[in-house]
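Below, in structure tokens: the form predicted alone, a single chain.
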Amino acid sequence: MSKVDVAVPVTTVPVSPRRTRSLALPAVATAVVVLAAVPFYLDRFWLTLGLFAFAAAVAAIGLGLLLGQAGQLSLGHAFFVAVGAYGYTYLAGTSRTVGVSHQGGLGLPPLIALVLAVLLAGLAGLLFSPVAARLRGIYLGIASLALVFAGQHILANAPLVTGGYNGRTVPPLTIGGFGFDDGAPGTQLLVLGVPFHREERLWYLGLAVTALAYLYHRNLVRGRPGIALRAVRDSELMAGMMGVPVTRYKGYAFLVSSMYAGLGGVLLALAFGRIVPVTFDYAMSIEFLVMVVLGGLGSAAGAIVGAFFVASLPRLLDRYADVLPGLAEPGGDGVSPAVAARFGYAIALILLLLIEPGGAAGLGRRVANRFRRNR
């Protein structure tokens, strides 16, 4: 296969100047403190909403790294998310018979299963990297989209691992004897008088993992790997002339991005409690792409903002469908919340890119610069 030299222009977010960095860390720290207090004040619906948003944010950071820093378009992100979700479920699950089908499992400790699932997703990305090394732009996007269709077929026809079309239950996570499920009756966990159920416990797990994912991305893009990735993104020829091993860094970008996706997949599986193949279809890949474009390509903070918006909007519309005009249940007279959410994505994407091509991250920098000038 010959190398395709067709490139798609990518709007990227440059590394913030030092003065902007001085404002970014306090802002992130403030956000973490506020989010840490959320379980004490909000009910189960909002906590569950946050769990899905955290899972989406981790995976979106990985796609933002691949697209914004390395300049590689991927429409197969849902496949790697599925590898993480089902990898954890199979590795931590046990063999059992459900109805007429048999589901396998290795019964590994959940924490080990989590780590192995992330590594498995990274391996899948690494195996795909030779294709990424030979294709660029829309051609790479189409090739990666094939992973999603292949993955859907495998997930639906491998009941021993995935449970088939009906899916399978996700084993609860335990770390050092501490369980993130509700536990046995009579063992309720109280923190400052507030009962901590499954949602409260998983909320802090999602918050911690998202914060670590953000910090790792931040350090990576500011170090030598980040410089090399941007050199490859801007010009593979010039990067090679400067001594950057282009093929190696393309593979590295897919490896790290896939591991982010796998980690997000594990969080998503834990949030659902039960996963089915149809969840990880091409629509999920498109949603991840919308997340990183809305947030600003190459920005981890922007990817988190975009993920919270895209992951939360359909569930919010579904919750308040009875009071919002024009919305109705599927099959009723009106627009379903899922369809309305897609319209919302489109409108937000068009308006934001017209105002600020750098997405939410670019808009945030513009506001911060204006704030500094007014001081």
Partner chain sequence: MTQFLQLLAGGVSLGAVYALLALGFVVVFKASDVVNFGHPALLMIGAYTIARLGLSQVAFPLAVLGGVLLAALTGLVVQRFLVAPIASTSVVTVSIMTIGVDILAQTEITRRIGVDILSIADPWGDRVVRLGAVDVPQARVAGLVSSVVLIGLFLAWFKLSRWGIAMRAVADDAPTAALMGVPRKVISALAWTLAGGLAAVAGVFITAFPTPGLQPATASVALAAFPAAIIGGLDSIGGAIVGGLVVGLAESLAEGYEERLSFLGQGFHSVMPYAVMVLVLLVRPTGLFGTRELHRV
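Form predicted in complex with the partner chain structure, per the form predicted alone context:
Just the single chain follows, nothing else.
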């Protein structure tokens, strides 16, 4: 085709000749290296904190995909996390009677149970997507709220799965004979002189899964699916007219994000070691939303930062309650650490939205731009 003679120059916007590189990948890669060294230096408290943070991060990345990329507001994330957690526990668990409660279980190999649990969560997401397809904006958000309450209701009426109100233990994960637990009694796993108990082993599982989850998301959003999802987010009508099958893509978004949630749920169950139904409530859905917004919508690295912040804060405040003013030690005066943590991230959310609606990722971009401009 011949070039059109354009008299008006189209260089009115100053732009660097190379595509601007995001600093997220190098930052995350550095973090992975640092985190890999942690079990050799830090004690069990930090490892446990990390396990919960990794679990939250994986689920948060999924919500970030749904909300930040596809623009679908979901308050039902806790439901899919529960499907993952209880799916794994039931599929891998054995039937037995503990006290007066009967627990059911299929006794499948834990790795198989994990995969099936994630698929089950994805299936749940897929089943919800026709409902989601018909709804927009806040109507979708509040409809997805129904999922959380439905989930709580189902769990309350399924003692065979949940082990009743007091919960049940989560079967440890084994992959090809290697157990992510303390190992057979009397044995010890030594790595570079450091004994690897349950927390150390699960740490690497959590780290690996989170890193893979991040990479998967990153590749997705840079490619054709990401472009299509963002078009759906910006304008469903326009996206359709540009050739994107909107309903199908909303379905994909729910499928993938609920699989992320399910995987996070499995990690959460493994981190807890024992799960109770009330954990997966409306407050948990809200917490995930806070993580994603704090981190910055649309950014997986941001979601991870937000997840680490929200998941760690209560445990950190708990650990340092004696040093921090105003915090109560168990049974003492003052504000309990859990409460203080909630104040903490609620205030962080409000302040952040007042100052930088783009979240941590937005702040990161501002810093990166300033850094680039000063070179």
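Residue numbers count along the first chain shown, from 1. Definition used throughout: the rigid core is the maximal C-alpha set that superposes within 1.5 Å between two forms. Computed from a prediction, not measured in an experiment: that's the story for all the values here.
- Once both forms are fitted on their core, a CA shift of 2 Å or more is seen for residue 352 between these two forms.
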